[in-house]
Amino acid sequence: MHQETNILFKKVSSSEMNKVRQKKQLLSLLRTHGSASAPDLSKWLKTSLPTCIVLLNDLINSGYVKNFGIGESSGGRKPNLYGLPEDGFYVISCDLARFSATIVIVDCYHKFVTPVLEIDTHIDDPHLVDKMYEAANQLITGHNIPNEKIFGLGVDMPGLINSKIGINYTIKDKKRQNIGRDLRQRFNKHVYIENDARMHAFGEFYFGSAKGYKDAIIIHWSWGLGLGIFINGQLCSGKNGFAGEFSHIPIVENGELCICGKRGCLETIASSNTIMRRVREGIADKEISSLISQFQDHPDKVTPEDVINSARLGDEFCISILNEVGTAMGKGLSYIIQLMNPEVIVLSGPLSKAKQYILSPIQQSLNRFCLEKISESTQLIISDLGDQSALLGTSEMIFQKVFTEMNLL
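Show me the one chain in the form predicted alone?
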């Protein structure tokens, strides 16, 4: 494979390779700006206007660019505007949570062009790749999307992930850990694998509450505490792609056993797992609570959302649980704030929907554990993007990769 690639590049002149590079830059510029004139594009590309027009015409002939017609002018001749055709580029975005996955097809303008389909699967499902392929094929055929116009697949999932090589080291079966390779073989597309927390963060940074900030911390708060870090506008993944394991900071000496095998991790006192454990304890202790009364005979049906809804109705037991979780989260955040000094911390995910029931105890913890001069400059925001942040973030990431790696020879 590498020999064939080297032979291919030897046959292509340096001027032709430079032309390919410029075309890719044009596609990226048009996706970023939506539409633009040739003079603007030539300025951003740092090339002459005639060269830019030649490149645009080549891309139009290939079906990658569309002439949108005459645009507005502040004076002088009105320019032609160029952009990407709405039906020209698609990617498949998949968000793999702990107990299920969602998948959707997205166009180059960040629009979901199919319904979001739910898949019953998990990272240790031996049929994961087949299920994703079948779901994607259902969306493709069901909505008449030409397969050749789908340029890539982006998947975010829980675990320790090296996105450069597409390996998820958290998958128990070592033969299946190279999930990127398996998906490339099945889909025959560009494939990008990333940690779910970082893709939630990517979505928030580009489309949600962290947009416009350079130094941001985004936390997806659910069964785990996924952390995404942006420093000077760049997503920080660390040397091997493992940065942001906020869940497994040790907080409690000899505390509860965590799923990672260690005791006392932040996840054991500040996650959905904590809430469900406290509910089970409340049922065993016959706590006075409308939630306990409602689920006494079927405790396995309780969800964290039920606890939040009961708190909103004034259930003191549920309010106290959220207070405990918020206090623990605040202590964890105090470490992050004093280490990173971020402009903003965005809380997303199911537990962030508890809003005032967790914000007040978080702030009390920050007042207790943080130096005021550091914490006072950090904004704490609840996300309003909802559950689609990871799908949007993953689609944005795979589009960035596609326009860098696509073959225009």
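Residue numbers count along the first chain shown, from 1. If you're wondering where the values come from, they're calculated on a predicted model, not measured in any experiment. The term rigid core refers to the most C-alpha atoms you can superpose between the two forms while keeping them within 1.5 Å. What changes on going to the form predicted together with another copy of the chain:
Shown in the overlay between the two forms, fitted on the rigid core, is a CA shift at L45 of 2 Å or greater. Once you line up the core between the two forms, the Cα of G212 stays within less than 2 Å of where it was. Core-superposed comparison between the two forms: the C-alpha position of K175 differs by less than 2 Å.
So that was the form predicted alone. Now I'd like the form predicted together with another copy of the chain, please.
The next block holds one chain only.
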């Protein structure tokens, strides 16, 4: 499987380089298509059928590709199908959220091959790297995954992250900011770290409601407002990987103080924080509401999900809160729509569960703040992917990196 030739002293000819490039492309094609016939692959690869078959046989001999048997035909000889072995490639995907992390091992068919393990940590935890390493090892040994078949580790986390150099500038201890380097040293594998909002978006773009689009906006709507932007099918990271700071665009002139230190950020009027503040105000003002009578003795126990549920049951107070928050989000989205003219906007995350209670105020805001010709061509969708969009997105991202950077010599 793994050739032991010392490539440092081996002169690599340009035709050999080209072969390697083509093989990587084949692996990528097989991963995205699941399985494919040699004639199809040769067309996609823009090479002749015989060379394509030679390349495939090479890959089969290296153990990277498997013959999947005979496929269907629309008239004519049935083709041999080729694909990646399910047990050939794995990556570790880790979603590091505000107060806990989840980690899982994923195969090349986006399948979780272990349970999702929870880790009690956060980005400023001094033992973060050790805890992740321990959890990963627990998964590896507990499920008999051959370590050499794990090709990389991907981690998404909140913060201002430059994924090119693996630094999270939001980590308080400067010595720990280069978390990419630390993880690489500990795991001795390809390591990529990315911003959580972008990885949620990656998941939605490849497996969720934004699948098939080229210009898509994905919002992960929770305590913050995570934004992922896809343009021409490419994730937009910006110069330093700081793109997508949707939470802190200024919306309200001299508005409420935000955790970022500025005033009137979108986050102050369109996030879970806003909902909680309005609930507290409601309790103080003794508003009439089933939610409030239910929680008035322990107001700190209310969650945004409770508000959504009460709205569904017809609670006017909760409906009006969601209405308010949706209106604000709609105004924020109108900026993005006018600047980017996306095909689709996908709302994901806990708050997107409010569905029509949040969709219709958003749409009203769009009607108010966008030029009709632009907004009418943008679809607004609630995600149906579920909570693991970040784990899925992160694993997809590492696979893409691994398949372009792996050593096939």
